[in-house]
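Next up: just one chain, as structure tokens, the form predicted together with the partner chain.
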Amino acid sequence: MLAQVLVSSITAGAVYALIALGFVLIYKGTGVVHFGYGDQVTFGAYLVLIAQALIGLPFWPAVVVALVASVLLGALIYGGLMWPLRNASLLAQIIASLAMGTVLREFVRAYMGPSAWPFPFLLSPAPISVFGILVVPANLAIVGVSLGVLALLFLLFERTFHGKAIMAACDNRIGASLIGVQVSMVFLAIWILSSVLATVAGVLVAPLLTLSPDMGLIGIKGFTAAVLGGFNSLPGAVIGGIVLGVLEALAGTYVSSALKDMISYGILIAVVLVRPQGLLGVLAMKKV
């Protein structure tokens, strides 16, 4: 029983981890906390449906079209929103990212309707028994992709010259531009990368959850995972996601479903108040 709960909860955890990786990527890369990211994940899944319905493409080509479209979306978010607001107050940036998420959600609601859509699984959703524990290939794919994305981003930031340039650009815009880093190009790349990641996450997650315009609210669980892991730590995001998934499943199985729904928000508040640097993060000092 316990083993089964744990194995199933890791899937949910990997979902949160995948979304949390997107948050951390944007925060590490551009210094912006993107409150509309959950909606962008939902939008990514809808892009596939729109490509299927509008152009009449089969599933896989539709996924490719969706990925290309999300490259454009990422460029649009940076060029149309984040670049004009680069010197605006933090408050304005937070509201702008919230607004962007709301625009995507309401666009989907108006264009595709408020009700849920079926979304195909990439791999078989039929469970396979391994040592008496039921494992679902489709769920394993999510765990695998989360770890793969983590590995790629980790290598990018820690092991490549470009990764170092990104960190420098985020740390000190003027300093980085003085030593020849094209800061605007770096930020553009981050927004495009995170936008593609959102669509990948959306395609993987949509069949597990119900794909409706409000699926983006799952973004808060991704936030919790990211905050739990430390918000600027990539491995922290994955660990935070898995921990959150396991805690939710345990609370739901052994206590009550009310606690299962509430626990992630409780963790979010508790971590911010008690240990804002999270499990693996480093506390940033506020400069005066």
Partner chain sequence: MAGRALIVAIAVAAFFIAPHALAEFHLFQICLVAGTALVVLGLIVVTGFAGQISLAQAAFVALGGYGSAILAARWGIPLWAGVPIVSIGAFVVGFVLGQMTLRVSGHYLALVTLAVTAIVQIALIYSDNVTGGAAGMPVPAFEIFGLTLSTGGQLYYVIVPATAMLFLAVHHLNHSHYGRALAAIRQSETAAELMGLNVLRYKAAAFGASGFLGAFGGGLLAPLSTYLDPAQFGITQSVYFLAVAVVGGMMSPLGALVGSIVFVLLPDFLQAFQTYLGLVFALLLLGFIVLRPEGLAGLRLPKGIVAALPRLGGERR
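The term rigid core refers to the maximal set of C-alpha atoms that superpose within 1.5 Å between the two forms. Numbering follows the first chain given and starts at 1. None of these values were measured; they are calculated from a predicted model. First, how it differs from the form predicted on its own.
- Once the cores line up, the CA of F161 ends up 2 angstroms or more apart between these two forms.
- Taking 2 Å as the criterion, L188 does not count as shifted between these two forms: its C-alpha moves by less than this amount when the rigid core is aligned.
Mind sharing the form predicted on its own? What's above is the form predicted together with the partner chain.
All you get below is the one chain by itself.
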């Protein structure tokens, strides 16, 4: 039973990790907590359906179109909203991100309707038995895609010049600019990358939750995973997502299914009270 629960929990944990990475990337690079990110995840999944409905594309080409559109969306958010507010207060930037998420949510509600939409699984949702443990091929696809994305991000940030430039600008903007890094372009890359991550996460999570305008509440899980792992740590975001998925599954199986969603809020409160820097985060002091 325990092995089955752990195997099942990895799927949700992998998706939470992707969403948490988006939160951490934006915060680490720009200092903004993007409270509209959950709605951006939902919008990314809806982009696939919109591409299918408007252009008549099959599923996989529609996913490609959605990813390209998410690149444009990330650039639009940065150029049309965050760049003009670069000198505004942090509170103003957070409110702007929240308002942007609301605009995306209400757009899909008005254009696609308030009802839930079916969304195809990447592979068959029928379970198969492997050494006595039920494994769902669709869930394996979700975990595989998530691990692939995480591996690509690792290669980007650890093995490429552009990735190292992004990390340098995130750690020290002034120092990075002094050695020739264009910080404004780095910020643009961060918003674009986080937008693509949101679309990937939306495509992965939509079959599990049933796509609707209110699916953006999944952002709370990603936010909790980011806080749990450490809001300024990319590896922490991954670990936080997996740990949250496992804790949810254990609580829902051995305590009560009603606790499965409530545990996210409990973990968020506990981490803030006991270890606000998270598992792998580092406390930072700032003059105010």
